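As structure tokens, one chain now follows by itself in the form predicted alone.
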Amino acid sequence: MNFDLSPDQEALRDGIRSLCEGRFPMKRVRNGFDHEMFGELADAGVFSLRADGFGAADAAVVFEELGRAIVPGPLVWSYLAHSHVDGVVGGLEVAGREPTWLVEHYEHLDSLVVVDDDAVLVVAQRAIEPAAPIERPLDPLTPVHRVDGLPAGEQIGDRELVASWRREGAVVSGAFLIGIAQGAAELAVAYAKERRQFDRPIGSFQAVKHLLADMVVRAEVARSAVHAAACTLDDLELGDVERAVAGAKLLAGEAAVANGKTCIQVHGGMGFTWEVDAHLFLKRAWLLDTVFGAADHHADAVAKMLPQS
């Protein structure tokens, strides 16, 4: 499999990099999600991709870079559901009717969708009442609110979109885990070139030498699991789709959380203060890592298809 970019993947690519770096710098998005910030996703079509033409590979490719400036927002829910349902789109995977749920941003919302084994349904925001917003959640960018129970809602989908929004949603969630993993490792090499000890930088010493290309060897061993994954989902022919996206979810989420943990260790003290975007990469890591598939479920999938001895 050819994992190099086509020219208009490439393009794809520069202008949502360019989108990034010219609106979403590392100031506003610490100021968190927001409708305008939506519109803009929007008028750039990121949302759109599939209506568009596009396939799922190109969404991989546009949601690395959106991962990489760590983006904050429902953007992978608003991705999925774009044909189904209008406006902000946030998402709960349920496996029962538990008593409490925890919704994502959820003073942003338009409607929430609602996925469970067997159908997806779609709840409008205003008939949902929240408890009470979680005062310190995970990801300082992504708020949370409690909310006790949900209104029956009304289905958009059975079992087959399920199932499609399942593979897609950690393909393209995978997509953004290697964006930051990425992106942690950019930040870490920058400060390594700036931050000297004994009069030399210390991305001179052997240690930090080490690090840094683990680094890098884990973003690009999971570029290429969730770029192989999003092809296959594009065509189902060229392997074993289900294997191809847990393998990729796993790997990507392996990366983002290690390279989000060593760019930590590389800032030293420093990394552990508000001020530096270390831990935004990390926390982000950690709550993808979770969803469509957490990492134990991937990999205890990955391990019932190994061939048995």
Second form
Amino acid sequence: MNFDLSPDQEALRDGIRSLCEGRFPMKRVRNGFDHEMFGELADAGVFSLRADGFGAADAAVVFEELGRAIVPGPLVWSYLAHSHVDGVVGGLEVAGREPTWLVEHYEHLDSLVVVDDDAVLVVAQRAIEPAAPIERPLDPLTPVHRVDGLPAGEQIGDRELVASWRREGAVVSGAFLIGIAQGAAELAVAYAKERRQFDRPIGSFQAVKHLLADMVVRAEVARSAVHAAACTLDDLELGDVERAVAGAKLLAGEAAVANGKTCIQVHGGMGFTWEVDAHLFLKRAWLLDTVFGAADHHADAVAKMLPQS
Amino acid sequence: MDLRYSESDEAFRAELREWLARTLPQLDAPPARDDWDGRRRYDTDWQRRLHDAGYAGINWPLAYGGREASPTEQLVFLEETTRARAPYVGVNFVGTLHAGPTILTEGTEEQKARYLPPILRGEEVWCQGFSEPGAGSDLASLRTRAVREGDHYVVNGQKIWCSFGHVAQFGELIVRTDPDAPKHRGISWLILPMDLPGIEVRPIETVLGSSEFCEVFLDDVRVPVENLVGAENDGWRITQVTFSFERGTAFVSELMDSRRVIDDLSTVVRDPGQRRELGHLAAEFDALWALTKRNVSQAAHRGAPGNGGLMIKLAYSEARQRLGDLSLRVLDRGALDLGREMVEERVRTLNLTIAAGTSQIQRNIISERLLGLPREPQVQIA
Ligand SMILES: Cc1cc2nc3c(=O)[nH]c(=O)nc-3n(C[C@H](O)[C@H](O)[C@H](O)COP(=O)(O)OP(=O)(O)OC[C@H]3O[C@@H](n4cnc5c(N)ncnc54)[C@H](O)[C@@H]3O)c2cc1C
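Target state, the form predicted together with the partner chain; input state, the form predicted alone:
In what comes next, the whole complex appears, and the chain from above leads the way.
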């Protein structure tokens, strides 16, 4: 047993980290997702990880780094769909007959994969009826369109693919979420060392430093859960994969949301401004908490897996 | 990342499982909570059995009666003994997990040969004499004095909260040997034979109504100089060594036990809100379990546990208390009976956020040592 990153995984992490620092600084991230960004991520191998022989644990390492830099885009879907559909792929989870759906990054998509309980379907973006944009999307870096009807689409997978995408999507978006939790913690710690009040850094006040300690603990506990779930996806004999995945997504989502909120709090009035990045972490966390199962969904799922009377 | 146990770990597990299945049925019923002779006998008898079967001191050297095995075998040992509901370390806690490892790292060859084997054989019980009435979180402000007189230290002062002090033969004692040095510099770490003249031990009643810990009064107690561990006035550093053993595998049994409580509770919880909360707690304990594995595997590969231990202590103790809160709500008025295991556990676990560094102190340590935040003026942390 060695739960540390392997040397290869460390190299992978460092590579993606320097890609993010070099190519996706916050200034560019704030302009949102575009085709050029997709191309650079594709060249770096982010979407083809599976085809290139990497496992879910490796993907978790990569997506945590992307989350730390809050790189925008339909990244998880394009990763999942890579060996099935070309180009920029967005995704939509549908349950039953909803009157309307919200599609992320509509304008930049080549295709949309639609996942319901029984099948995965692919729809060309052109075939989707002109959709009304949401004027003020919650996450400013994730534009959202309202779609009132979806064309039939072509089936590319059955229940088995649905199950496998739900698991892997939860783990990979969970990894992105722990990246958010980590990034928000780093931002808050840096500010707490620099901002001075009462003639000393605010990070010397316990009321502040205890908030920061809780941020790193939350991120670390959630990271352990995400890594354990990813390892279990790669090696099903390690344990109950459904339980590991549900717990990982649950804790990662909560850690990201809590750290996003705390990051704003630690920044005081600056935290409430558009200019400071804190809100971008929180908003992406809120958004990702709604995909591949929200917190309550997974808590209920774990509860169902516990022994019953 | 590789979460698989090695083949030799699994072979060890199989052999241990078989031994536990054979041995546990031979044990007597556990003694009553306040039957201290009985508890001492029961816990040390178990320690002796572990020793004779080769399962004591999994990571201690063979020379002192240990097994000299890897930290992952230690984890397997804790997993299997907890799963089988074998006795907990009990009164052997300080000897096997605090004083023993400290002497192993910092003691002289004579001290190791004298003190380590009897700990593993269950012959000698230890207690910890660190805290004082005036020195809790601010442990370094301790005032118990030791004055060198020839080949003895003459010790005067008072210790408090000594767990198992009334059944111990030895205490790990920290004392002030240089009152003029800055407070972290003038401290020394001594081995205190509890039967020396001038020692008075008075049990303190806990919120459970029983006496797990004691006050210890020291009045001109003459401790031989050879009982000094490490250098004189270097005791604070050694104390940090002692504390570091609390990390790593310290909470494994507690975590496993929490997961059992969740499973037990799950068979009676029907209310959907309570079930959701239980599912949430199960996910938290699963995650803490994963973090424990990371910590142990870091100890195995790097020689020292990572920072996970600090985080596990903080996150575990608060999650465990929330689990206890939920179990009381589930029991409803059934919780009026302290004799029920879950109720007693809720009360016992109140100490988790206090003992071995309060949660506030843990947060200070994490933010100052891990995150490099400035210290608060005038407040010095362990
Ligand atoms: C069950 C149990 C077993 C124990 N066993 C032993 C033992 O065997 N041997 C031994 O030596 N000791 C033992 N202890 C003692 C334990 O280590 C101390 O209780 C603990 O360190 C806290 O010290 P205190 O009780 O003096 O509380 P105090 O230090 O007085 O703390 C009181 C409150 O103030 C807060 N506080 C104090 N300083 C700060 C600060 N700088 N910043 C923020 N908050 C602060 C604390 O968090 C706490 O909430 C045991 C305690 C318990 C409960």
